[in-house]
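A lone chain, given as structure tokens: the form predicted alone.
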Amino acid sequence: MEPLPLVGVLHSSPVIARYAGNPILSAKDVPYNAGLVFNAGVCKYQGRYVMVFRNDYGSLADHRLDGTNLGLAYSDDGIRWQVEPLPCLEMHDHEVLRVYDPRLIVLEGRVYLCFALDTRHGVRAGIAVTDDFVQYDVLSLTVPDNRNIVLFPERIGGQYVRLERPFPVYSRGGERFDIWYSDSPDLRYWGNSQLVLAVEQVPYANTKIGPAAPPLKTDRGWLCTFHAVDTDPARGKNGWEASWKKRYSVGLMLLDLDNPAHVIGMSREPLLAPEASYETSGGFRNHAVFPCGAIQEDNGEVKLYYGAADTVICLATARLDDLIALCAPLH
């Protein structure tokens, strides 16, 4: 394989502002064994903000992880959160090893939880539905290897629609992973799969890209965040591990309202790049920002919830019109 083209220095867009009180949730806020609290799905449901977050529990002091579960929290303002006393949606059997990286989507009055799960025979992606965050009906699990599923918040052309990130290790070589589209008549059986955006189309990625927070509907198109990963072999110890050579940034794209497999615009620079101290140091994997939740407020503000350094949950805000303006047409 040819050497990866290096990306170089990245900066966040001036249109987005980190919340001054970041992080908004960390292990100290969880009333049970918690270590790395990050990558949270967020939605507004029945008058409250709801968060489902990933918790890799163990010992922060010893840099030891013992397992993963999903936590549940509520908020009245989307900033201050109260964590429920017990985790939610635990799936453990002889095949399932853990469930993680949730996304929340309100669709037709119900809440859908998209998640990844590690199994003894590969990484799968799942969709579950709940009305109370207590009982969950698992509707669909992909075959290995797939991950980072996000549902659109309404049907398009009568079909349910999702973005996803399969792992084509043979045909693409290494970690050359892209964003794909699939649709379904019933949220259980999926097909009509199409490539949406390839990693080589993103100037600030050289390794892989994938869906991030669920899409936001605007009059210009579906506004979608994605994670963009670049690798630099010269990077050394950037966290707990002996070597962490990747950097995770946030990209932005605009998809056609009627044909969301078609990209009509994309940010040529990252929306958010790891720059704040809680994103670049002291974490499990530094130089990582990974959004799983976005809320479009009535006043035109967008709240973006993201994991920082795979360790804490943070918040950034921007104006919806400014985000749309970043998405230059693709040629």
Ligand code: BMA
Second form
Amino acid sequence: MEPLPLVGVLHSSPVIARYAGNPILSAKDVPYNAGLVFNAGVCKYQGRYVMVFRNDYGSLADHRLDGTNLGLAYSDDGIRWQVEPLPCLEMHDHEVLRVYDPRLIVLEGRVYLCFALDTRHGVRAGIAVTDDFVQYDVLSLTVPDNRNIVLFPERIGGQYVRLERPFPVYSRGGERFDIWYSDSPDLRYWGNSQLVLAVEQVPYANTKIGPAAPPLKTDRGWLCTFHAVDTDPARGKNGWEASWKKRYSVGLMLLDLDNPAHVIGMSREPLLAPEASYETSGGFRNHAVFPCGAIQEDNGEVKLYYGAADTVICLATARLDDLIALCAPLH
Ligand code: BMA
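Taking the form predicted alone as the starting point, write out the structure of the form predicted together with the named molecule.
Everything in the complex follows now, all chains and molecules, and the chain you saw is the first one.
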């Protein structure tokens, strides 16, 4: 298969503004062993903002990582966070190596946590449900290789719906991965899988794309962020991880309200591209912005929570109307 072209320079859209106090959460805010504190799911539940974040702990000073857990934090304003004394959802056992990249979705009054998990027999993705962020009931796990699951916040046509990103390593010709749709009658059995958006349709990706934060319902369609990855072998060492050469930007698409496997529109340029110093330098993997949480406020603002350089958690905001307007029809 022909390689996709190099992407070149990228800039963030003028409609999005980084919070001036970024990062909003980092290792120093966590009351237990913490290192890289990044990709965070966020929801509003029972009057508070709740965050579940990824913590790759170890010693940053020595560039050493020992393991991964998920931290839990609460906030009254979505900006200042208080981290709980202990991590949550420990699944580590002989088979499960780690759980990471959480997304939170409030659906029919309960909170669903979608997560990736590395196992001894492949990368999987799971869906768990909780009412208190203490007890979690794991409802389903995919077969390998699949991750980046995001659930829609309501049933559509009676079915539960999700976006996901399988890794077809043989048939697509290298690391060329796309966004897929599946639905389920009960959140346990998933099927009716369909391709939603392919990497070659995204001008700012040449490697892979995947769902980012969970979809937001608007009167024009489901507004979905996705991560868009491009590789440039000339980029060289790009962070303190040994061989990191990729760049992660954020794309935006609008899906049909009644048939979310159908793309109505997509931003032709990234919503967010790594540009701020905390996104481009000094991190584990520089040039990575990776949202796992989005909150739609009543005043028309959208808060986007993203991991920056796989090292800290940041916030950016935009107007919902501006985001919808960026999604141009796909040809
Ligand atoms: C992806 C995942 C994410 C990470 C991103 C950028 O493949 O591992 O957890 O944030 O790469 O490094």
